[in-house]
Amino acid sequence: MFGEPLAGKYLAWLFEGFGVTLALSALTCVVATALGFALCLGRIARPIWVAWPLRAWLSVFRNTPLLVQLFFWYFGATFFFPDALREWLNAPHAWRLGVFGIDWPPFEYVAGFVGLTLYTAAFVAEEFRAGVLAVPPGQTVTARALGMTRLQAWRHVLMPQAVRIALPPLLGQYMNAVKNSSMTMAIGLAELSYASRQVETETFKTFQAFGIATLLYVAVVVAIEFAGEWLRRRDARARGGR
């Protein structure tokens, strides 16, 4: 009914692409979370000269298509680089640390990581900011009245509640990062969508190629959902089931 299964060579292509997708998405989520949190702090800062430029920055990255941003980082940004740097970025490199070696990723990976991270960080920053603003101001006032410094109030009172509030939408952004990573195929990165397209082109087995890719994407999203549910239950137990 569904045709012949894919040969082992083509399955290997798909799983290699899946590995690239996982690595890119994980790295993006980690860096975007740290950058987004920093942007959130600057966004809610009192000085206008800090908050307003960051507001403009976030607006640009949130309101322009990710595909356009990826094209900019891959085709446009290198225009401003010196020729030597451009050649270095496109040449293979490896760092040796004893018996271990780290290969410099291809420029498609670097451009995809930069574009996807900056795009995701803009949304993560707003999720953090929404979480902070959702905490009643009286919580901070009470903490200060109990003798906490401003930093202690932020660390022990405001931030735990803000992160708890922001966690569900943050997980949604992580899922989006996994799905949005498929757009890097447009700049030639051999991730899962790129690999499935290659398999389909060579074998003409459209259902098998894209069906397996779809199942792999769904598996990652479901894993993130389960992780979020586990964190929610763990937090509920830590707070006495409230």
The other form holds:
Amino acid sequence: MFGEPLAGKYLAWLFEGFGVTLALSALTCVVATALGFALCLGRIARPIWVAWPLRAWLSVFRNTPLLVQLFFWYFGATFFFPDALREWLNAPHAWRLGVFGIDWPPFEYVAGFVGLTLYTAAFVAEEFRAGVLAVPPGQTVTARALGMTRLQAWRHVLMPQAVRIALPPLLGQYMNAVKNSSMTMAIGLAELSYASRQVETETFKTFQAFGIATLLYVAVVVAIEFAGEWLRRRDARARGGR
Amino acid sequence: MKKTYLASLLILAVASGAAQADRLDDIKKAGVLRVAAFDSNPPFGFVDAKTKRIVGLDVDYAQELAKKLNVKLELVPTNPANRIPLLTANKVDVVLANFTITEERAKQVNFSIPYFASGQQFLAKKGTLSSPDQLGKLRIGVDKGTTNEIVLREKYPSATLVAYDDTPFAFTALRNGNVQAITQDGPKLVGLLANVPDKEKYEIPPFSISDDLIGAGIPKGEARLTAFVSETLVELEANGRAQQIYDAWFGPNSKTPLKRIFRIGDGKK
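Next, report the structure of the form predicted in complex with the partner chain; the form predicted on its own has already been given.
So here's everything in the complex, that chain up top.
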């Protein structure tokens, strides 16, 4: 019913693409979380000259299609770069530090990572902010009344509650990051969707190529779901044990 | 008793005939011929700036087919990768989108006789590419889902390929320096270059790495429709219309002059 299986070479392409998808989404999630947290702090800061520009920034990144943003970083942004920088970005080079070395990735990877991370960070920032706002104001006030400094109240009272509230939607954003990474195929990044398209082109085994890609995406999303469930249980146990 | 038996046999035969629908009859009955064509690949199929309609060499052939069938023509814009899915999903009757005939594709769709031939060539910044030997060391932009991608990977496995959705995207990548060359069929590159504002910076090195025959794609097994398209193409060559169509897009007075070396019926198997 499903036709012949794919030849080994094509499976290898799919798994190579899957590796790129995993690496790209993992890196995106880590950096976007850090950046999103910083953006959230700025967004809820008192001075309006910090909060307002950030508000505009977040709204630009949240309210424009990711595909357009990726095209901007890949095709558009380089237009403003001086020729020398553009050549450097595109040229292969490597950093060496003893036995360790990092090869500069092709520009598709750089643009894809930047685009996906900035997009994801904007959503992460708003999830954090929603978490912070959801903690009743009385909590901070009480902590301060008990003699905690402002920082201590943040660190020990507000943040643990805010993160607990923000965690489920945050995991949703990580799942989105995995799925959104497929958009980078439009700028030539050879991730899973790109690989499945390529396999389809060469073998015409449409069902197998896209079917395997679908299963792999589902597997990652399910893994994130399980990780979230595990975190939630651990947290509940820790609180119950107190 | 015998009569009812015969009658039911007859009904069965008619019913099975209907189930084994013939696309050519369907088209005539519907009064519409659905043709997939490119919308951003001059001069084969592209949106005319003034009329906002899809025009081009492929579209002219589509119009001739519709004219001969005496039905309306409905154009469906496509990109290279969607050509086979459109046919297999029964969304169009014929694909006229610079569709290179290959054995692999022929397993999925029927092809008419070729109506055009072209070779796979390259477009690069002047002075970067002069012989095929250099290809293995370059980053080359290709269109997703085209034979160009497959041929290049097979012949020059050490080249780095970056696949884009469309030729204009690949060209922008070339312009930005993301890739050092892009590959496509020669006539398409000529057409692309004609519309580039800084065309003096680019060149199409005079070598090709393949010779491709372009045919009309038709759903698998539609023998009558395939025969109809092929016969029409032969007729168009005989009455001179094929030459007219060619001259309109590649003639000496066109934007993209290219000598006509292939005639319909050449290289028949």
